[in-house]
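Below sits a lone chain in structure tokens, taken as the form predicted alone.
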Amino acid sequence: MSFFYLLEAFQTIFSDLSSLLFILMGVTAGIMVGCLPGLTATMGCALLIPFTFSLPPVQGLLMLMGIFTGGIYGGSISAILIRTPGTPAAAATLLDGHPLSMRGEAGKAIGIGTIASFVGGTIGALIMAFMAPQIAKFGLLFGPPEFFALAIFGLSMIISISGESLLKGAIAALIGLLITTIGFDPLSGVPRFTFNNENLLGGITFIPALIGMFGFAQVFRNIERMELVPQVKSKVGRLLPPFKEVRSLLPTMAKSGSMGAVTGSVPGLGCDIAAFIAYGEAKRTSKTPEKFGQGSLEGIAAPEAANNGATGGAMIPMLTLGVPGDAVTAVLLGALTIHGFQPGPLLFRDHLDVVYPIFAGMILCQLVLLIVGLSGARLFAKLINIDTRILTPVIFLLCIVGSYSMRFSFFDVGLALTIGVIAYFMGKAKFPVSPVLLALILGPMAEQNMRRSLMYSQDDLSIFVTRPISAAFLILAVIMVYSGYRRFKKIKEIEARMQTESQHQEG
């Protein structure tokens, strides 16, 4: 059933050009950004959300999609060719990008990257189409205690986006719990914390605050060392390389991407953590591991296809259980829910229209990412040419123009200009902002879902525990925050070791 919606899917998609040029325009957009060190996917996406409110449903979600598609992979054209990531999923590709291109083959490695990356979303969209329905089945159980624990499941996850302290990790998602209780009580419809101001009554809304933490910290961080970024030049040669060397690299990638897809598809771990688990998966069983760090083939390969296989699989938790699975999936999801539909179980049985295109839409930015980063490649590398001087007001310009078309409010984007500042100095004081969105997006579904179970309840806490679906999501939620802690400690245990034995050896 689901592969006969899905070939209706491409039928609307291809009858419609518009909706292929979208796409187009997403990926082509989402490598321009990607390939600027400090520019991500979700800031990309962040930014161009309020260019989709004029466009159909569909074709917005598309393009986005395109961005968060080309974002991944863009990263790789920065990376290879001056070792500087250009979004966090690029880190493991410069191992081995890097020192090939240094040995001037600089195009095969960002062929090969592109080749990986194709292989690897396509395995990835194809998972997603095929598993989000069947997983969306048994989402159809839920309640409002299913829907609470999972939203406490979901908040779980700042356990892996913390950075480096997890009691900072927290304490930003508590300030972001905070500001989702501003504007009208959901249930009575008393407003709450708005000082009187009619602005706040529908409280914080979500774009200026995500146009704030990603977009003015960064043109912020961006003034603040605008003279010390030196200016790089870079070069690309042949791209496409021997069909001999491809064919060799596709058993890799077909696992990677494999491996990808089912990381990115546990919420919280993402593009990033994909792409150094196929890495290490790859050297372990190459037979040359040796070459690993030198410029191997497969040690682009491997990442690469990895990080975009995990693009689709992250897609998963956010289509069919409403829980984002990465920082850019958050963006996406309300995205979703600005255009008028609510993530979750609900959206695969009253919006199929929309889910399978969705699908479909995803397997074909693949195709034209592989189209547009083989026949792009040198111009997308002369971007990391620009000037930070000329780029940062640019930057400046889109976070203005996106946080007032929303609402065409100016308060908006003043609103958008303080939680920029307040990002930028938590940034200044190693405080994550990544907590603040995932708690932004959770934050309503758990204090709605969890009111509603005490009124269905009588107040008896007792319900979210003794139903199965909820209280198997509770525990794995302590489950999750257990394990990181462990992991945070004993990361902690073996930095202080090892600074003791650097400060014996300076003795």
Second form
Amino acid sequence: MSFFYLLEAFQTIFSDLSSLLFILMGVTAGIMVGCLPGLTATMGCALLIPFTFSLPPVQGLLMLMGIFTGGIYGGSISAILIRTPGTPAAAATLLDGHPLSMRGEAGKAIGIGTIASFVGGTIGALIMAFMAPQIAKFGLLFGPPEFFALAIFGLSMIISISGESLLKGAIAALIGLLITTIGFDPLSGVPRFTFNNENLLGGITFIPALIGMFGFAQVFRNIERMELVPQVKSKVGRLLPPFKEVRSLLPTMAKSGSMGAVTGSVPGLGCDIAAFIAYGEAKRTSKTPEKFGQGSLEGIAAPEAANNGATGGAMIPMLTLGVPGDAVTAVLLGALTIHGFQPGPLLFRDHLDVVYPIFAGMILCQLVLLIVGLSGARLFAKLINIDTRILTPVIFLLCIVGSYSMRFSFFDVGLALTIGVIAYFMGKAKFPVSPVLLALILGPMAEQNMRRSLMYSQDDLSIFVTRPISAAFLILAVIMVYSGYRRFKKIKEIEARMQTESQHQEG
Amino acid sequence: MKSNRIDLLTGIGLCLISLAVFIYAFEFSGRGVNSYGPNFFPQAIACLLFLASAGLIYQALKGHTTASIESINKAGFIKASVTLALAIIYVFAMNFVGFFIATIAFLYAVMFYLGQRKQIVLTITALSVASVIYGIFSVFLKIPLPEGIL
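Switching conditions: you have the form predicted alone, so give me the form predicted in complex with its partner chain.
Time for the whole complex; same chain goes first.
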């Protein structure tokens, strides 16, 4: 059944060559954004959403997904060449990528990385195309109490994206939740926290908030960093790896790709964690584990296949339930909403004409990635050498124009700049920004569904625990927070032990 | 540098904000369909925020703060602030001289300030980037950019 729809979607995309062009543009732009350190896939999507406004929804989405795929892949190029991951997802790739590059085999490393990204990404996209409709079918059983519980479950994921301090992550999420209450209350029409400013009646709009948090704040950080870190230059060398080597790596790629897709589909885990998990697993099962960290080809194939596999996985909860898996999918969710589609189980019932082209597009993105990646790697590597004194002002300009273009409003530009300054200081005080973004999306979902449920149950709070699915999500949320906290404690303990040990050695 | 002092101040600030939100939110009540009206959610969040910030204050006072904060590089910070100021001037100037001219001037100024001194590079980049952005947004996407009063 879904296979038939998928074929039809391919036909739709191929019938209009401009769709392919948008995928090509998206992937290329994504790789460019990804391989430049300081520009993440999240930022790329945020900056390029305004470019998709006037496109037909499907084409706009195809382009954004291209940026997502390309961005996650592009990060590996700079990880291999200059030991700086262009995106957090490529952090595991530099462990083996950079040693190879030191030996003058950077080209081979990038080549393997590209093929692994293609294999992993395709597996991830296929898993998405066949799993998502099933999950959406299950989601059709959900009523307001279930969606409330799901939103709480999604918010409990914050524990895994909080970075160094759980408390600060929680505070960031709570601030995000408070921000979502600005503007008209959708259920009663009462304006809240608008301070009689008509620009705030509709609430804090998504795009300026996004560009502020991930665009402006990053630009400020990059400008500050110019004082500290000199730019590193890059070299590539021979590109295509011999076929025999690729063939021996195929099992690793396939396994890591599917692991990545599964990891990515758990909200909150995302592409970077998927890459590290796959790297660890590949090392554990490898015949030559001692080579890991010294420039092992498996050590590149595994994380690269996994992080691109995770892109497909992360799309599953976002599309089927409206719960984004990580920051980039949160941005994509925002983009879907802007184009007039509300992600969730109903999307699969009412808009199959959008859903299946998304699946087909995701698969095509991988193919385009392979072609563009292999033919253009040299060019992209040169991008890393672009003068940051030229690049930064251009990105700054794009942030300003991007925040203006949503509502043609200078208020939004000011808002984005303000949020950018706040986010910059939050980063300095180690308050993570991603929880705010997650809260912006899940906040309205939690509030409205909670109040709808309580209207339905006539103020009886037990409605959330007596319905099985809702109770299950709430229990999962508690388990998630608890296990996240335990894991966090453990990491802290290990860190503390390592510190005392090194002090002993010095003493 | 440990972040105790900053965490303490942030915690106190957030406590005050959550109190203010809690009290201010009483204004929204009365018109809800059920007893959980428009004030309920903000007030519930404000309570949680109060608790969390109290936790932050407690940690800071006991010296338990786990994360050390990033120190601010002074020269870099000044650079970022000046660039921000240039951006604010740019946004206001756009309304007077129009998008195109303001953008060229902005790009030129920021690149120059950040240390790019080659006139040819400055001129070509400013002109071409401004034209491309103007072309994409105004012509291709049909987003009305400010034309200015000139």
